[in-house]
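Encoded as C-alpha cells, the following chain is the form predicted on its own, with no partner shown.
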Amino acid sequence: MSFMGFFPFRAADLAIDLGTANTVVYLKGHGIVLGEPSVVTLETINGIRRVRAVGDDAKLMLGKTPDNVETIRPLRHGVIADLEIAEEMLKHFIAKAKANAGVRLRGSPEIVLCVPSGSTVVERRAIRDAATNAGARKVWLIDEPMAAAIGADLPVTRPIGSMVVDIGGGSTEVGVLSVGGLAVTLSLRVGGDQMDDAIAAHVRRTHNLVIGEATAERIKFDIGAATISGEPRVAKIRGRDVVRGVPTEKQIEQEEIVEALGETVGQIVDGVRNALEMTAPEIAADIIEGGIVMTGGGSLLAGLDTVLSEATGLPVIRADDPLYCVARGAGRALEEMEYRGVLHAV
C-alpha cells in the first residue's frame, strides 16, 4: 500500500473549465469525472429563491417552466454574470464530481480555473470570489488558449510556435503559444450561444416559426454547418406558428442553416487571420508546419475545418474529444511541475 493509501480522507484539488454553455470538471489523479451543462433551475416560492435543478436537470427544462420558476446561466461570454448563483453551481459541481469518483474530502481542495484570455481583473476576481465561495483552499487561474493547447499535447513550452483556436458557447479564443506564453491572443465574444441565436433567428425570420433555445441547439448538432460538403441534409422543426400562434412543424434545409451561419462564422475567420497577421515571422514559420488545432464544442461544426483552411491556406487539425481538451490541459498544469508556470494567482 503506498503512503496516501494509509490517509482515505484526502484534498481532491481540482480543475475546472467553467464555460458559458458546459462545465467540465477534472479532479487530480482521476482525469475528467464531470461534464454538465453551465445551467441552473430557480424556484421562487413565498417570496424566497431557492435552487431547484444543476447541470442536466436544470438543462431539461429550458423554456419549459412556469411564472414561479427559471432557467438561467450564470455565465455570459465566459465570464460569471450572477455571481451568488454561480456560487451555487460550483458548489453542487464540485461535491457531484467528488461523488462521481468515489473521494472523501479532508479540508479544502485547490483549485484551477480557465478564464478567457481576454477577461478584465475584476471579471478574473469575480471567478475567484466565486471558487473560493465554494471551499476552495487556494485558486489559481489560466488562460483558455493555453489550457486547450496543452489539453491538445502542443509543445507550449518549447520554443516552437502553435496555434489553438478554443471554439466554445459563449467566446471562442485564438491563441498562438511558444516557450510557456501566448505570443497572440484574441478573445471573441461569439460562439455556439450566437450560431443557435442565429438559428433561431432565421427560422422565425424565413418560416414565421418561433423555436426555443434547445430547438435550435438540436439543429445545429443535426444539419448545422459551415459549408456544405456532399449531399445536403433536411430537419424536421417544432415551434409556434407566428401568424396563427399554433404549435406547427416544417421542414428546414441544410443550406439554409449555412447560410444563417455564415455572419458567426466570417466572425470566427476573421479573428483567426488577424491574430496570425499579429504573429512574429519565426512562429508564423511553425504554424505553417504544425496547423491550426481547434478545440472547443464549436469546433465540431461540420465544414469549419474546411473553411479555415481555404481562409489562411493552413492546414487545421481538429484535436481529439474536443469538448474535454481545455479541462484536460488545465489538469495537467494542476499534477504537472512542467506547466506549472502557466499559471496566475489573482
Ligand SMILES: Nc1ncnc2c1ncn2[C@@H]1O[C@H](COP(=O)(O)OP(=O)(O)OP(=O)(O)O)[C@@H](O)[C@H]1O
Second form
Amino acid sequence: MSFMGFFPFRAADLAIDLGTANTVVYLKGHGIVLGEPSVVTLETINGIRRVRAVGDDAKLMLGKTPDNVETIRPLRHGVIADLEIAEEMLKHFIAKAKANAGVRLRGSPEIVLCVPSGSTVVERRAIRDAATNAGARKVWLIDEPMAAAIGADLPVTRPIGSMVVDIGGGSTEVGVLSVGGLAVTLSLRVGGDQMDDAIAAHVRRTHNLVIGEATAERIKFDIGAATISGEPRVAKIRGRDVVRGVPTEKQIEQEEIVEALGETVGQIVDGVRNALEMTAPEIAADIIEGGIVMTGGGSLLAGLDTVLSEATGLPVIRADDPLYCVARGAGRALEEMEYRGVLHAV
Ligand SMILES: Nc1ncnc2c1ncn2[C@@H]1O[C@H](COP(=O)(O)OP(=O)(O)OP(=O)(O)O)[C@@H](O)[C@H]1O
Ligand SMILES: [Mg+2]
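Now that the form predicted on its own has been shown, please provide the structure of the form predicted together with the named molecule.
Okay, now the whole complex, with that chain kicking things off.
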C-alpha cells in the first residue's frame, strides 16, 4: 500500500507559473510535473466553439489550422488577456499535472499562482478567479521575481542583496531582493516573443520571405544570439516568397539575426541598468559579489550573459533549468515555512 493510501482525501496543492509562452506546474511533495506551451486550439462546428487541443498538441498546430480552427494564446505580457480560455487551459493543465504525477489526489487544493510584480489589482483578481473556477480552495499569489529568485537558490530571506532578471516570452522582470522582500522591481513588456517578431520582420524585409512565428522561433533556437562567439553560423529558412508567392528556401547568416535581436537585447540591458541605478548602495555591494542571475526561457539566448556582463561590469550567471525557476520557487514557497511570508492572499 502506498503512503498516499493513508490520506485518501489529501488535496493536490499546486504552484503554477501561468506564463505568456509556457505553463509550468509544481505539485507539492513531487516537484515539477508539467511544462507545456500556453496555447489553446479552438474549433467551431455548426456555430459551437469547443476546445480542440491544449499545450504541446495545440502548439504543433500553430499557423497550420484551417478557417474553422483558431489557435489562441490566452496570456499577453504575463497577464490574462482571455479569461474564459485561460480558465479552460488551467483546468486542463491541473488535470494533466495530476495524471502525470501518477497519484490519485482528491479534494480542493491550495494553489499558488505567479504574477508579474507590476500587475494590477484587476489582473490579480482575474487570475484568482480563474484558479477558483478551476477548483482551488485557497489561492495565493507570489511575485514572479521573488519566485524566480527562490527557484534559483538566491538567499532571499537573508540580509544579503541579490538581483534576478527573468526573461520570459512576453515580459522581462528585474527584481532586487533582500530580507524576504523586493527592494526594486522593474517590468518590461519585452521578451522572447518580440525576438521572434524581429526575426520575422527582418526575413521579410531583406529576404522577401514570409515566415510564421513557429519558424521565427526555430531560427532563434538554431542561430539566435545576442553577440557572436566563435565561428558565425547559418540556418536554412523556409517560407513564402513575397513577390512570387511560392514556397521558397533561403539561407540566413547569424550576423543578421544578432542585428535583428539588437533592439530587444538593448531594451533588456537598459532595464537592468535602470534597476541598478535604483538600488541602495549596500544592496548593490552584495550584487557586485553575487552577480546578476538570469532566469526564464529568454535567458537561454546565446551570448546574452556576455552582453549583459559587459554592459554592467558585473558577473552574470544563468540559473539551472531557467524555464522552471519561477514554478520551482513558487513550489518551495508553498512547501517551506521559511518562505511563507512571500505569499500574498487575494
Ligand atoms: N534556447 C533558447 N534560446 C532563446 N530563447 C529561448 C530558448 N528556449 C526558450 N526560449 C524562449 O523563451 C521564451 C519562453 O520563456 P518562459 O517559458 O520563461 O516564458 P513565460 O514564463 O511563458 O513568459 P512570461 O514570463 O513573459 O509570461 C520563449 O520566447 C522561447 O522562445
Ligand atoms: Mg515567466
